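The data below hold one chain only, encoded as structure tokens and taken in the form predicted alone.
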Amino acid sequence: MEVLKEYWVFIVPLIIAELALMVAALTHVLRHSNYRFGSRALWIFIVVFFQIIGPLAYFIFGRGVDE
């Protein structure tokens, strides 16, 4: 438990950044209906369950042309 106290300065900002990225990706997935690959349900699953990699993958590969 002492080890976690030493690293909280790095862990808390990482968690906040991950949550902000997830919320931004989920907001975009829910507001738009055109994707380059996959469906809305697939992207929601990827964004929620693959923490940092999922939202980044959505913004790089899944996001289609905005309407």
Partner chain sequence: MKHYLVFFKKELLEYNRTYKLLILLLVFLILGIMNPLTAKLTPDLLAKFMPEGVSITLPEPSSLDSWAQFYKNVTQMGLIVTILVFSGVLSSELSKGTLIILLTKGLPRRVVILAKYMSMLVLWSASILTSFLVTWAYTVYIFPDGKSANLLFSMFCLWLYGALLLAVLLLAATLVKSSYGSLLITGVVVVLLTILNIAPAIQQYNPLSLAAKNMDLVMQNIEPSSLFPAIGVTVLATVVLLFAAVVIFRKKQL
Contents of the next structure:
Amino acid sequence: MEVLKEYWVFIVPLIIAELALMVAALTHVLRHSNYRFGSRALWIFIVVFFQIIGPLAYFIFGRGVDE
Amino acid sequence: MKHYLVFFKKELLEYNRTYKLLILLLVFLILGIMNPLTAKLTPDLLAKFMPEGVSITLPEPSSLDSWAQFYKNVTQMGLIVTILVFSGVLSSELSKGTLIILLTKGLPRRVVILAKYMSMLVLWSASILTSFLVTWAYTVYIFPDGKSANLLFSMFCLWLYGALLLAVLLLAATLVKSSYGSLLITGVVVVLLTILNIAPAIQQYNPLSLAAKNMDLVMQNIEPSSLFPAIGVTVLATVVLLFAAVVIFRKKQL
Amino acid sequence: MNILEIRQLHMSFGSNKVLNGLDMAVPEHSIFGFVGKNGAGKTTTMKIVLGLLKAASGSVTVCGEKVVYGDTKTNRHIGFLPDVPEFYGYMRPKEYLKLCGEITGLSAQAIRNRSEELLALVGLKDVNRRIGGFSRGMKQRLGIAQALLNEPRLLICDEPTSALDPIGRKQILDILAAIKGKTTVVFSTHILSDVERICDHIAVLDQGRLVLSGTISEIQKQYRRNSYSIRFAHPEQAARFAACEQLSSSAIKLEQEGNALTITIEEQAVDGQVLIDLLSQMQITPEKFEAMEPTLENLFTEVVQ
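Can you return the structure of this protein in the form predicted together with the partner chain rather than the form predicted alone?
Below is the entire complex, every chain and molecule, led by the chain shown above.
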């Protein structure tokens, strides 16, 4: 908590940005059913549990071709 | 001119709807926040994980550490994500055939290449600028030491290096079919530049210097003018690559 | 006047000769069926006409202007529907038509009006989804709207119906038939019934050259044989009719199959009336009497061995 008090100026925007990325990826995973590889469950797991890298991996490699 | 604008607008719409815009801006924003944070936290963390009884004296972190993080992260993570995100901008259109209709409607092929390059450049500029401004604001806030110099010029150098890689990527996409192929070519070019950099005589002209000498600029170890030859070579190379991409794309059977 | 003229077109991919001195002329205001087997060179021909491929030799003119490879000016007269039209999946139909309209240089007002009109024509009026979720048939229909946007004098469709189910196919053919008169339509296909339904001109491509071309009625006249098919109630009746002496001439060929008889008369003087007279003389009422028109399918197999 000490850390949070001292560094909130960093941590709050950081968390917001990471959450935004995750939410964007997660809604895309849930709205579309075709992925270049992997299943919906796999991508949900990756997107939610791997901050930044997970959503990036989804958008760059996993997203289906159409849209 | 109208064609450029129309296709440029189409590209930006595509960036927005295919999440390219969101990804790049958020990643560079996150990097921008992380840079000063990492600089600030590293000594604390190191001290915490030292075995008990061992005491080391770490120098107080300064704005230089924050900028060192910036140039490390943007040249690695930042550029890699940028290239990955842009890897399909031309090749996916060619493999799917989405350009056929537009080309038969009288869209000049030259416009396709140049407008694509311009829009990539605009997004890359916005991304690196986001990261830069965020890092700069935090750094001024927590390390008001005024030790760092040449900040804008140093960022410009890295930006220009990125602009060169984007031109390489675009030319590669006119040469090979798959987006992985153009990624590979871009990777090979970076490796070649790295190998060339071993020879000190070439270093001065090597575009890679623009992404390697940034901290030397910030710490004032070198003069900005020492990078002018590399800047000249990079600008020239970018123009030549784009020209080649236009010429090759014109001759390409679709 | 010919809206499209192709002269002595040669083209090969590697050692494979695709076009071998193709000559073709498409008159204005026709619906022109461009028929050939898969791989006969139809798509290649179309791509050359659009300046997307470079021919080894030969010339193509559209509305009297020569087509050059690359950015060709002649494309302003042409609307093109590729065999599988590919769109930007992230756009909506109206946005896509706007993009196309802006590229061809239509005014904003014209784009709005034409888009409304064309989306209604192809039955996509109230579809405001992104194109990414469209079916094959919907994409094909949007493809037609896109091709007609700048009111082209020539509409080129590459196999517009072959990937579709019967309903989608009918919709496309109806649209093409509806624009007849305003626009010249060239469409390639290997489905002959589509040609029969809407085309007035036809050209058959085989081994890189035209083996048959003209208006459908001309061709049918030219290939018409004096040929009749009669179905009798019993096979014996058919045999009895076949055996009568009036028909035992070298100019008359008879073919019996069960209770059906096919009669081909090579002699122009003799026609169906003779057969009908003969039937009444013999007091036979056939179940069916038919003068055989050459079907496109028969013609096609005849000219394309």
